[in-house]
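Single chain ahead, written as structure tokens, the form predicted on its own.
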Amino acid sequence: MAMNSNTPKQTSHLKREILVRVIKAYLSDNFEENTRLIPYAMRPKNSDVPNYRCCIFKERAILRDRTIAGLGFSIEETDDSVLLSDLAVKAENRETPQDHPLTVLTTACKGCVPSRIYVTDLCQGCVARPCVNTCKFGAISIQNGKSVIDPEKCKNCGMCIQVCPYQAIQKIIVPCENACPVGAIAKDENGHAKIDFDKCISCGKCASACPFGAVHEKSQIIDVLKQIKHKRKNQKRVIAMVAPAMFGQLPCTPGQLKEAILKLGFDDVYEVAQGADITTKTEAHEFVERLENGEEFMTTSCCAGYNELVDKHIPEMQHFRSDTKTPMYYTAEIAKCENPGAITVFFSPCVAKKREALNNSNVDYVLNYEEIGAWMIALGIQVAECEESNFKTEASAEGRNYCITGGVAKAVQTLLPEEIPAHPVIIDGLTKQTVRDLKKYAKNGMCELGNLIEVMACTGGCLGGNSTVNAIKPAVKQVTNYVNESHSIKEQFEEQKN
């Protein structure tokens, strides 16, 4: 199984192995004891040398924390003295998932040096002094013929880096802090990363950026396994809802993927692209209404990370954001309507959907693609060898294309009347700069580049989500092949009108 190109290979491997072991432990005759033994099984006493830390004891401590996250608990709220076996019992008895799906493994956090700009030995003390003359804050002076930066005055704007002819000025970055578009992660008093959940938009960029895998999702895999184990006793069907990006992750056809999911124990599989079709129709109608009412632009609303960004950091954008619900929302509504009392599980490419699901009573649990992949490995399911199983409802090409950057705007455009001009603007990933751009559009009440703004938190769209398992290029190819086999939403729309 390929790794997401944004995720460090070693940490993805560890995360997957932990999940596989947690799943196997749950399916075994002694869940508690086999969970307790995970760190010791992975780093036994006779290990010759540690793989990536100073000793096997440090590695066991980190593996313990990864197991805690795999059980669905926050490291910050878990006492060091609690046994993994006790946490396994607690996980099995849990009624609802914890809030805030991210946690920081302090044992794994390297405590990176503070982010700063500094002058290297390459400085030639040139006569032009471009760094001194460019700095607006008076942070750079010449001492002993070399440039020196005063950290008290430096604002980390980076202008001096751009003008130095010798590239003698460099910036030390902290990967997680540098990746976060809203400044929600920083060092605590002990030098370890800490997430400010009042600012966090659950985009998962910090989790992808950390080369030590210190930022971790809290898994809901035990919750879902429990529901499947007891579904006959509880008389509740368990329904999987598969987002379009999933079809780009594994080397198989969509029909084989559905059959593999059924083998996991699910009673049915819903394609979230059918919810995307509802989003498209509703959002297209809303866009027409807004333009007819004189509004300058509208942004899409299907990205959970973007929705959190607006709610927490750009409230002035709320007026311009579409009121249409997300594909997950509509699919869950359909699934619950057709299966009263069922348990719904959304398969997600990113952590943001776990936050969205907490506010939606129709979505009971969310599993990411890493967790689904680990589950299939634990059960020995080879998706490429599965038989074909068809979906009950066929979604459109446009709905299946939602996961690729530009796909949402393209879908909405398809259903617009000719007299309504749409000029799409694509925000391909949230960064500090794109957040500033969005704030400017909201403040000015207009976007000079266009009137239909598609915003995706992840570069590449949902296929670039922090929890995907395939690199973007092959994933795009797989999804595009599926899209090309599908009918147009316009044809479907015309049939319904007639």
Given for the second form:
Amino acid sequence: MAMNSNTPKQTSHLKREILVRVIKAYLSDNFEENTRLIPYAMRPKNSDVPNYRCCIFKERAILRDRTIAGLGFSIEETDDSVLLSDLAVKAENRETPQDHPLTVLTTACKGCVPSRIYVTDLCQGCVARPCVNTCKFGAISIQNGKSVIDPEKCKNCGMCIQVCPYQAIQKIIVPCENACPVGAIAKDENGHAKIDFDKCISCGKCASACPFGAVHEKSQIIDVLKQIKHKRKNQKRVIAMVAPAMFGQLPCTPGQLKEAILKLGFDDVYEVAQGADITTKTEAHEFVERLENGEEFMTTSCCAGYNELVDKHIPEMQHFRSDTKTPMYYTAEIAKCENPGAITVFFSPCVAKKREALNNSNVDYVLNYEEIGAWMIALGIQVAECEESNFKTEASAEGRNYCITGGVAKAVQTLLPEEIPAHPVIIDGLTKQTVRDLKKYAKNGMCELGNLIEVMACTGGCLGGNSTVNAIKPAVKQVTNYVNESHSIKEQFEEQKN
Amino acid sequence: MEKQISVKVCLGTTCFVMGSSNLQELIETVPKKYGNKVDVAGVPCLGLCSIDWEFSKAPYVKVDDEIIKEATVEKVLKAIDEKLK
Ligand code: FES
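Requested next: the structure of the form predicted together with the partner chain (the form predicted on its own having been shown above).
The complete assembly is shown below, putting the previous chain first.
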């Protein structure tokens, strides 16, 4: 189930290396030139070419494209003739990040064949020929004693796969298409994966699934580095807002993490768990109100991927989704209020938050954990050697636990009155199947399994996000330790009541 | 008693981000597989990542005196097996 354990490791290594090099280039005395050199520095003359590429030139072309994403631009929309050095200048001068955060590197994408059904060598050319008989579209014929599928006629229904007594027929899958819960990515006529941004819910599952690392996030790292570099001149403080999942990402204590972030140049660090506490209180209140009004169920609303799913694909669900805002929303509101004029940067485990931030003027930028990690590498920060630094506002145990699947429902439950108990249903990751389930609940106006549905787009919750650094098991352990040393939200709640 | 093989998995920040996060499982699985023939531990920065541009070869694992670059679970297990031969 752990998303991270099946993240293709080699590709995340490459993506992170590019980020480190982009950051080092920015911090050097010649950003443009050093950016231009990235593909050459990574594959110098006479270096070995990985055996999955034809030649060093193609390999460098691909690294160039990856660098484009690192600079925050769309790979599809960038012309081949544009120099990386020019793009570096453009990145530095840009006022706002580009809108959709995902981009596909088509040159790396050629590697896999379009999804189709295929008769393998195991075909015995049997007399019964159940495949031929069962195909409603007449797509299968026998040639040279073996079954052959006519791709023109085949509708990918898969009936032949089920009836073959030798299990000789297989479906070749395209990992990104297979992982996308809403059918928003598919290969086009040229065999290149293409994202349909009208359908895309920004969950990032394609990015995790692609073994060629062809789906990239457009990074906002240059934008943030620029804010930090000019903060004195601009007289703008730069504030980090760290989502709960971050506390499971690096080998250090929460206090050391804060200190390490200050070393990057941020002026202050807020725990987004602080905003999660407001989400919990508001959502518990809302749940009670809804049930008293006779509603059958309510879903949570903190996951950005899920929110985009509802808005784009299950509008009937909007009514059942809680109106409570996300932890990022509340935290950003507090941070902007306490630091007028400051720049806020959200530290996110996933790409979906980049989309959410586009619609929230209190969140200026979003960086993911790979980008933060790369930044620490570029500056040579060893987190475990940092001093301890305390957070001004302590968040609750429940808020800090939001990033583990089930954590949100559990937090809301803590604050419910005894007369109105919740029966939580946990959707641990969006898949084609769970999307169908959610559609059913919305259509029927009820869910037979319970009344409080927590939806997490990623398996494992935020700790399974597409741009996390740590493997999920140790991340859960680390976050749980932090949760166990924190106070329950119940105590805060009782205090406020008195 | 035979000399133990020492396996040091670098859990410094550079190695961790570049992939030793995925090597933490070795700390549990290696003792199960090899018993006390192998001594495995996560260690702070081995100092290899800060030399020039060597961050790109992280994560590092040391098996006795041998340094494994761009370490993976498979590479480390293979190195242990070699030593035990
Ligand atoms: S972090 Fe592993 S050698 Fe420095």
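This structure is a prediction, so every number in the text was calculated from the model and none was measured. By rigid core we mean the largest C-alpha set that fits within 1.5 Å across both forms. Positions refer to the first chain, counted from 1.
Relative to the superposed core, Asp121 undergoes a Cα shift of 2 Å or more between these two forms.
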